[in-house]
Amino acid sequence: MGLYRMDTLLRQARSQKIALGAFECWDSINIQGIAKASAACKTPVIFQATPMEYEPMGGPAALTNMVQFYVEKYGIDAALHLDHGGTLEQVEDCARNGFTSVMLDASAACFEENVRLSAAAAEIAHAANISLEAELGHVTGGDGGEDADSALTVPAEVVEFVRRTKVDCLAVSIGTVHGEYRGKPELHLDLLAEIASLVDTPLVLHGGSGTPIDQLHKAIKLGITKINICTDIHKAFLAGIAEAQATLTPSLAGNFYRPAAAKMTAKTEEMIRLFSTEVK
């Protein structure tokens, strides 16, 4: 029971041949559905936020501190991560302030700008004994009008890209998007088993929301380990919210919200579910 590094839970996964759901954080009502979820399954989980929100939580302690306490509370296993960190000096308050993976996001720069800028978070992660995940290709915005086509991973950079930055997870570009798909999701499983036969480090697939999950088993057989869920829990959360104010009154916010916790609690224990079926 407690907050590992993100790696060594991931390295972990691998060997059982199942991915772990990595979870968006937005507020102490869906941390506890989190740590809720991940005790009923017995499987590890990772909460992650990116400074958006866990600013207005009170910045990276304040949510540290709610992580602990609910990962003490229901007894599981579990890494605390920063979720797109935009800038190194992210990087070193989350580091500081008790996360134990990091994300230094700079896959939308050329390769050279992505490697110096991984290198130096990976340094600043590696001097905190926790670790760091960095993105290679860019995964772009199921609401903008860029093709997610457009930035897929390379595998001509892989190897060069983990040997230069030292990273311990690594985010691919394969065809998901953040958000909602504006077209019928299709991933690169060939880039994917391509990309897997080069490195050894634990793969993550960013935009797991409304990817089918043949689709996703299929990549978790193939080494992806890492799942990122945001807008699947949330539109649960917010399903909630709808029923709630159909039905109860706001005056009451301790059982106005019970609608959309058990909504979204529901949903990620069946993410997590899914995820850790092991793939035959």
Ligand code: 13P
The other form holds:
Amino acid sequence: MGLYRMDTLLRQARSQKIALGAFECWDSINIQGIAKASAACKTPVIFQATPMEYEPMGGPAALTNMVQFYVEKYGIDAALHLDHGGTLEQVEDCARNGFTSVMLDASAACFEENVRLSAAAAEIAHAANISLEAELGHVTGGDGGEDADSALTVPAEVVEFVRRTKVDCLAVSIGTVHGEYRGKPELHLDLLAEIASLVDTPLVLHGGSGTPIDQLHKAIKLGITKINICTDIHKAFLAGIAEAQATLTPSLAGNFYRPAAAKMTAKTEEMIRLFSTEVK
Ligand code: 13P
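Form predicted alone already given; the form predicted together with this ligand follows:
Below: every chain and molecule of the assembly, starting with the one above.
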């Protein structure tokens, strides 16, 4: 039980032919739900937050304390990860305050700038004995972006990127988008197979929400070991609020949180089970 480096958990998951869910954290209610779901499935989980998510909670130290509390309460194995860090200062802040993994996302920059920033972030992460995730290719969406802005990972760049940055976990762009899909989701599984044949770095899939499970299972089989989920658990939480609003007297905020938390926890549990079903 406890918080571990994310790459350690991902390598274990890979050896078991499963993937771990990485779920977005926005408050203590949803963090507790993620911990409960992980305990119910007896499967490690990744708590992750962007600066936009942890700042309203009081910053990285506040999030670490909350996550640590629920990890101990439910006796689970977990990692705490900075998702989409935008600056080296944010990487440093999270590394100093108990995160066990960080992402520096320079995927929208050119290759050389992505290498430069990711290598600098790796130095910070490794000095704190935590893992670094970086992204090659660019998964868009979530910020009002168009699917068309995505750039698929270029296999010819993969080996050089991993060698020069010393990245521990590599996020790849193979057809997912953050948030809702605008068209029909279609993962580029041949591209994933090619990338996976080039490096043994654990591979990460952003934009997991809304992706058909048969495609996710094929991706896990080919080497994806971490699947990021944000939109789907937000939708479950908000559906719980909407349901409560229709039936409960709007006098206590807590009345709305209970059904919302239950729905979000059930969704998280469902996804952890789907990702950790061994794919034959
Ligand atoms: P979704 O919102 O599509 O699940 O994407 C989450 C994500 O990739 C966070 O980094």
